[in-house]
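The data below hold one chain only, encoded as structure tokens and taken in the form predicted alone.
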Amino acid sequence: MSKRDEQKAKTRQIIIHAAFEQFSKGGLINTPTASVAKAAGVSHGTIFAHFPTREDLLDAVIEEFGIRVSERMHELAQGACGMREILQVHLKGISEYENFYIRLISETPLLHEDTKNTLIMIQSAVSFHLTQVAEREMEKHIIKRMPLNLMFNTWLGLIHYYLANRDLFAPEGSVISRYGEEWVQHFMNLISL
């Protein structure tokens, strides 16, 4: 890689990071791009010389998001944890960027259909991981044999639910840090043999 693409790939990191920030404070439809060139200490026209439009900014940001969030779910998947740990380490990875995860299901009724399918890739990894260890907690008589999708459906209903209505449940703090644990109990003994 020649000095110039390192450049460039920094720059790019760089603006990536800024607009999480940026998105995670004034949200993913309202958040201007001149915002994000702000933040990274970069001109409003290097923002588009690395992403052509506001859409594939906030696409690249989602798609870091899904690839921090699964990564540590995939080794541990592909290992011998139980289901405890794998619903542990998802709720980790969200929290460590609770504010955009916020924002990004409030508002996914509101993005475009492309950033919406990048969401739904996400939510099949971390569904596929999960469902990795949920088959052989299954096949061990560990937890109970239900349909895979509504298993998923209902702990991310779980935590959809406290997240979106922060307001109720924990306004001046992490969700994720005041109920993570009592969520992992709950569903644990949900699905419990």
Given for the second form:
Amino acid sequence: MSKRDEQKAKTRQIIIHAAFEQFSKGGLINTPTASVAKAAGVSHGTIFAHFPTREDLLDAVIEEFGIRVSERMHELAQGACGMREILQVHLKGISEYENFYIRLISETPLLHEDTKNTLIMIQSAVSFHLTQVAEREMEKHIIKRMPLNLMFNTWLGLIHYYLANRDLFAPEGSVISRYGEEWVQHFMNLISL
Amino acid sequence: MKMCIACGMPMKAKEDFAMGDESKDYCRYCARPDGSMQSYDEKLEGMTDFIVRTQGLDKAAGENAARGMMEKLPAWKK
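To complete the pair, please output the form predicted in complex with the partner chain; the form predicted alone was given just before.
The next block holds the full complex; its first chain is the one shown before.
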């Protein structure tokens, strides 16, 4: 990679990182790109030199989030890990970007179709890893047999409800650190044989 | 780290790659039994089925999402 390309990639990462922070604070729809530029310490024009449209920037940020969340799950799911562990890793991945994820799930209906597809892609990566482990444990009679979609949506439904209503469940801090272990325990009670 | 050009899966371990061949750009889930890469239509069908099976989306909505995802991947970019 040439020095110029290296610098370009570095600036791109700085913008993505700043956008992460700004979208987490101000929301995915309402945060102006000018405030991303300010936080990144670059000119407004630089943002558009890297991301032609605001949606491109948002997509890149969501993709980055997806990679970070699913990376560790990917490593684990192929090994001998169990359901409890994979659920814990899913939560841990989200908890590092909890504010961003809350914005993401709360604003999904308002997002552009392309961006929605990126989110489905992330959830597909998550469901891929969860169901890989689940099918293995169903086979071994460790957990109950059930439709994979219902199992996955029951899990997401549970955590998303708490996350989307953070002001009611954990007004002062992280919902996941406060309830995460309880969700995992409850879910394991539901699915275990 | 390499990512599968056809589905976006990260490929780290040898067994992630098609036929365990690390020089390949696509993963084992995007390979046919003979090791060649699946066609667009095969992949679209597979991805749609997977989304419907594991996330319960409506079939047409699932196919639409799969199309949208594939558009962004190097193997299918126009």
